[in-house]
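The chain below stands alone and is given in structure tokens; this is the form predicted alone.
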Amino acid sequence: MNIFRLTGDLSHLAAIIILLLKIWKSRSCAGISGKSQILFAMVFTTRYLDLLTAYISLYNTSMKIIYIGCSYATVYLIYAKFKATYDGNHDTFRVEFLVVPVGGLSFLVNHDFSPLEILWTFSIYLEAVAILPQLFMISKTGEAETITTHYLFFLGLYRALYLINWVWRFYFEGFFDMIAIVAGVVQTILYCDFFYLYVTKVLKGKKLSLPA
């Protein structure tokens, strides 16, 4: 493993761990988009299925697991434990026009036409779109808070780390996966808007306002 992807893995690891902490501390998830994260359910499910058919390490394993239970865990404090501070009034985005496309796609480009492959392929192309509804809700309240904009930083430079793991392993490992570098780059693109107002208003203490 090089030290784009571990680091990429705790970048990624970060931005859960800030969320949760950020809906348990405060008793809400206001500001939070409850379908962005049954989005990331369905990707942590299906990209890990393999988790009952193959073992590489502990370290996968492990990682594995805690995305998977912090994903549905997110998504219990959303709907169930705070339900009361779900701003769902904002949390509008149809995440059928993403599914029903990403599912169509993950059948006709894949790397093996089977079950396991297509519903990998499946969460790979959903994680590039998974974060519109989060992004969507923000555009549509005008502002984020701090905390959210800190999370939504990390889930990023996850991603955009992923890409540079994609170039080494290319050049280092002759390795090269043109879906998985295909939806990192439509993934990375999705932030780059983010990351500039991330970078000049909230690195500066100013709070994060978006245009409706």
Given for the second form:
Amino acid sequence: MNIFRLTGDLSHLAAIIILLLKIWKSRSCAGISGKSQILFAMVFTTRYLDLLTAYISLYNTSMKIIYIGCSYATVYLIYAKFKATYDGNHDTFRVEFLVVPVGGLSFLVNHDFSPLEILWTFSIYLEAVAILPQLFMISKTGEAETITTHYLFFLGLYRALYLINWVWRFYFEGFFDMIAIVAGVVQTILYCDFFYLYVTKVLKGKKLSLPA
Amino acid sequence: DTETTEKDEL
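Could the form predicted together with the partner chain be shown next, to go alongside the form predicted alone?
First the chain shown before, then all remaining chains and molecules of the complex.
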């Protein structure tokens, strides 16, 4: 464990908690893509099946349980409890165009052709593109609530910190996982446009609005 | 290609 990975995990946890609290306190999921949240729930489910087979540490196990619990709670709030506030007209990204290619790729490019490893690979590839429905929804509505931009900032920051963690681990431990690194680079690149808007607008107190 | 070390990252 190194500082980049720890702050990355805490940034990820912060994003998940910010979103859950935003929906719970405002009793509304306006502007939130339910499709992205379903994809994230799929990412955690397929990645953390090793909860049943391997114990790594209390930190590892508790974080996985928190991530899975919060992501399913968020999906529940969006599609059940606050369903009336779900903006389905703008959450129209065709997720099958993500899940099918990612599913196929995880069978073709993986470290080991075993069920757990293929599911892990699927979760890595899926996480790289899971935010697309959310970014697409913001481009369609042309704006995002400030709290939503903070959620996206921490979510994008977490994988960027993981990239630094992988540089660190390669240099000090000789460890590297090409699949996680390539997917992590793609994932972080997808946030670049948002990061630019976040820094130039939101951090200056303006609302994030895209030229519609 | 790394051997499938135990996945200790989240």
